[in-house]
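Take a look at this one chain, the form predicted on its own, written out in structure tokens.
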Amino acid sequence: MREESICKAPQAKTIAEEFVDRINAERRREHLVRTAPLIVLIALALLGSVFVEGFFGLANLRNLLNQSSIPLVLVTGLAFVILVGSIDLSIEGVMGFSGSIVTLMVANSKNAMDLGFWAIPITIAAGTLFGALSGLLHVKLRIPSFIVTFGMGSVATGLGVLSYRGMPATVTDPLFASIAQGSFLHIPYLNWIALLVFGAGCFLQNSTAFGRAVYAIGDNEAVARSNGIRVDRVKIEAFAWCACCAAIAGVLGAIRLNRGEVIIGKDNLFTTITALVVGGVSLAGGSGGMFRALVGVVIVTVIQNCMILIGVDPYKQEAIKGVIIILAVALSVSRGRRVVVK
């Protein structure tokens, strides 16, 4: 037998075999992206229990719950905007605006107005209008979402400062005190409210036509439009829901601080985006969801908590969060197929 017949060169793969290999590689990658946040969370918990004193103590677990409540409300709203392939940079402004005006509509140290409980839904409605207007400008005037929402955030911040004219109001309404200090099953009311908002987000995502449309638009907007989905309307609704959640977060912040000023929203945007990306919500849209957002919030909260407990400088904490978000995006983004933000 000739030597050439024994040592045959490997045959080239057919087109079908290459296609199957590519599909399998994509599935392995998606599985890794889906499970990696949970693995990271477990690893962080283990490291925290070993290297951070009191990490699993009851007091620190309550701190973790308190620290995660407002970010959980914010990711519940922003996730929908990112899932449709857009971004909302106005959440800090809307949050600060809402936290400012709600304190002026209940019993406070600055004016005689006292609408009691009704101040809360009025404030949330006002905050939601910012999101609806951002969505309307984005889809009708074809302005990139990051430009529209960045400007809208500045408008909301300015109106918030104007509302109290540089002298923030202190709340004297007993309703705020009872919400801030009350608890159910040893869990503060503020945490229960955050969980209710998150539950509403899960319902919207899994049980409504709006939730299904959000994924369809994020996956392929042209196909979604050709299949009869009212893309513009869904996008406006997504921005309105995001602003609604930001307004709720602003009210929660005002209740927690017992006063209203625009700095209530400060430093929440970057943390919210970091939590979503780290949790596995794709900035390109169409991939992710509420569970991944929840995991991301817990991861970011645990990292922040550990850095505080071991005494990391606050400026270094921001730098570390910046590195985390860059790494998370670099590991999760699908290169060469789509833009990151539409």
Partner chain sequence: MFLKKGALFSCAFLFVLALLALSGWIPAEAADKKVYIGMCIHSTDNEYWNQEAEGGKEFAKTLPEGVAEVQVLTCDGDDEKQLNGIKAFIASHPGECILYVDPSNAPNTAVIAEVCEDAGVYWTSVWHLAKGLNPMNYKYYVAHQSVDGVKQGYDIAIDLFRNFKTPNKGKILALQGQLGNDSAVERYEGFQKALKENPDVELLDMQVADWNPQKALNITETWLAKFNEVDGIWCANDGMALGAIQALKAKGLNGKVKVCGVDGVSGALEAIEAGDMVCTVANNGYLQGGYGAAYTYAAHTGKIDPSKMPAEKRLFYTEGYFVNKDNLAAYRKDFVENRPVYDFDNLDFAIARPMALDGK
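Form predicted on its own already given; the form predicted together with its partner chain follows:
Below you will find a single chain and nothing else.
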């Protein structure tokens, strides 16, 4: 009765109306935050074109495409793991491992093995196994994902180094050179491959039960479980997909360098996570998607590219990158202030 009388008070809004208002305000804010990365990217591109010598032009556009291919592939994989609310720190290791072993299986300066094209699918399969194993250990033994994947990354790095025993192989197979230097519609093959992987990621996210399950788990694992989603299996698949992408990235890296060593994977984790966060994929899981990941990758690549073109003192570059990631996280925190906090 009392509630009713409050609701009927002439000036005050009803609780329901207030709730709707707040949700609408929240939606508007969220919409703004959601489009913020895209606005940042457009602003960066405009500023770069006007003020940075050498930024605007076909040659540099091609550079941006080249330099964003590997991060894009990595982000396509890691996004799914982050969407389920976990993290995969093994991508550098898996990437280094794949980049190392693929060069040993094609014609190279180190051994007599020459599997040609088949080296690539074998390598990707081997890399994927690392992810599947990480997922399995994470889910079945209930070990936090960052620890499992951290360890798995070390294992992969170690095996990678063992594979070439410290003396990296130089690839002599013409296949690598033809992929590295060939292009279709003036865009290098490597970029097409990266875009293909990204396209596969978009398909997985939007058009498959796996994609929907990933969001459901990231949003609320308990609800997902009670709705009959096989949470464990989906998680393992997410880790396997992430490692699969890391393996592809490793192969692309080896093709680009024409040489295989575990260092190929180094420094990619930071860039990948930065790209996801800057693009607006929430580290808490359940929020974000392929498009935001793409925007994040391009933003990070453009910033790195501009800093080199401007000739920013290398001593300051690291600091600037750090500031960017903190700003991005600060932005994504405001996204968490919802009416309904989970």
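Residue numbers count along the first chain shown, from 1. Rigid core: the largest C-alpha set superposing within 1.5 Å between the two forms. Remember, it's a predicted structure, so these values are computed and weren't measured experimentally.
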> C-alpha of N63: shift of 2 angstroms or more between the two forms, rigid core aligned?
Replying inline: no
